[in-house]
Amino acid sequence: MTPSGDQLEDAVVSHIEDRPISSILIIIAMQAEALPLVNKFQLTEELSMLPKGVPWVCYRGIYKNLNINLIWPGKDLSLGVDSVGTVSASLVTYASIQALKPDLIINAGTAGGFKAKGASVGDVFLASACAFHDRRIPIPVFDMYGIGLRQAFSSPNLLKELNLKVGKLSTGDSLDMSPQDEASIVANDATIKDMEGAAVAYVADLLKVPAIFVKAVTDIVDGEKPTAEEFLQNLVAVTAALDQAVTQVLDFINGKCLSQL
């Protein structure tokens, strides 16, 4: 009997999940978040992997048995600030997957947290799922498309070993939170809030690459301090916590298959 298309696809997926992970793609939005990891893993800048004319920056290197590729979207060519947000994240993720064919994506970065859901500054979360909170399309089925819920790759052993917190991630293109965004975030049952995760999750799901999301809390969205002020105040210290967590994640992944995560 000839195997069906679904059977062949399942067999390929099973083979991939039982093969040791060798290629990691780290997607990270800001230079302040990226450089500590670049230095930690002694990564070197690689220009040939990227389309001409884009500000994106690629760093490559080997850590233990892992080929590490760290990509950040670089600085906006007109304004000189980090190219944060969903558009840059989507483009970088798509181009990087096409060029590098990674076994696993790690979207690492900082996030806002909700004290009502148990988040504190400096906490590091492994996101269980990602959704958008600012794509409101109040038409049946389109509303679900706008939310764009995607599950992160299941990694129960990683979660248990590193004792990370877990929570749902909600993504939008604004640092602040409007009342409409807040209502959507509550509906998403989110514990943490960022500006890239759901976009990375969408592209990873589209191209069938497993992705995990490691987010360190810089500010408490439902706290007393203004978000922008608290974010800038805590960015350096929280980036150090992110650096440590990503290192622990890579140490755990080293030598393992996807099915062992």
The other form holds:
Protein chains: 2
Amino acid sequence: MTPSGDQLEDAVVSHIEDRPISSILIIIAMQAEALPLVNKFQLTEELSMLPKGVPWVCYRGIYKNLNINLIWPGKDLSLGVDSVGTVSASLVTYASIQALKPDLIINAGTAGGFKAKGASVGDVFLASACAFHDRRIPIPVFDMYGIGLRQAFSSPNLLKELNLKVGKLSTGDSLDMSPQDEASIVANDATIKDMEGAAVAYVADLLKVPAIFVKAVTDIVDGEKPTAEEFLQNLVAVTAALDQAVTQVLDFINGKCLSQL
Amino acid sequence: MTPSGDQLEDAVVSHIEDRPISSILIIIAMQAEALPLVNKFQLTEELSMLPKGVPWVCYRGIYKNLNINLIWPGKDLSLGVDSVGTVSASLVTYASIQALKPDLIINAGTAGGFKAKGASVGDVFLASACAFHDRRIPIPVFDMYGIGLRQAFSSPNLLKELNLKVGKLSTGDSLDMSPQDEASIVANDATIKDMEGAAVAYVADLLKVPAIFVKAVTDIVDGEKPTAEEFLQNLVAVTAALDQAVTQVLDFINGKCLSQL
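Right, and the form predicted in complex with a further copy of the same chain of this protein, after the form predicted alone?
Following is the full complex, with the preceding chain placed first.
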């Protein structure tokens, strides 16, 4: 961040820090993670906000004093699977920030966890920071750009109130973990691993929107079960825990300013 | 692509196939690759098109009968290095397609080449197809989504006229190549390797804009020199070859319809 960038960010944040949070953008990767929240908050589909032809899905509604906007990148048009990963996540984050100018982004989703760092299946984490583990650019300064470390918006009161676990999140476009990924994840000091968080953080930082990351653990990366199998086995149950946590987060946010989080 | 998607694409392409190409969007990753083209075509900076606060750079101008728009993601605001890789490339591609509705995208840049597949330093390739090599998702169908294979817009006359080399392009966010990347690059049957192409192809396909990929080889991936060193050593000279090839491509495109490429 340049000094002028810092000043801009300070100005934007201070402007909205003194009034209650009004507009929330929830960014999710998979339909199975999103639909329970659509039902719970009785959101309705919004078709006009996004460009024509893309599979992105947007639902909106009001919960207590909050305008909730829930976005996910939808099913790949040719293959029919959820458009997971950093490219889709960054595009929907960009487009929905431009359209909605939200006060706060919540990136909610499932993640792999490291038992060596204290994670168990079903745990819900609030990430303290995000970084990439699969962008290795061994040229000075470019190496740091590749890692792309960004702090989540500081929310100590939220963390204390909800009794969530806290840990660093590492993001990559593969569900598995190569030895190179593992070395980078260790270097990132990560407790949880996903496929979108650091990309959402990048775009949120670019456009100066505060972002928090709520991630529920579906599988233990350093455990004995194969990741894909464990992920699919636990997805439904863990999504329920995620949705409960997101609801608690929204209940806590309701009526508060950014500086009270 | 769903049947309705195919029909939409056919309709869009046939609509513009019968008139000369007018608007070209050139997407580049690095300032060092872009500035020689800015100078050559005497382009002028356009500040109004892109959102405030982002480091993205847009230059515009007229060359022969073509409206040239040259975009690159600019220097990272906190680190000062070029914003390389798939996330930045997908964001600038998305934003500039939305703003400009170009007839054709040219993704121009440098790449690593495989000598085992016939590539040498200084070669300029027209990619026949793009795919990712660092998005491993070992769940049926998700695996294909991760690879994200997309054909370049077919341009047999351009290829013949300019005597460019042709080969498949594989994209990943690392400058180096892990054994897992290498296995995926071999599976992708790739001759050249870059950090943006498949992301540009993804967004171009999403928004139904034809795209071609002009890539000049700065380093031999399966050679003896370290990639980073060879890349930096050859960047300036190879960029000159790239700019010459882009000029030849524009000269060929001028006055032609998409169907004549």
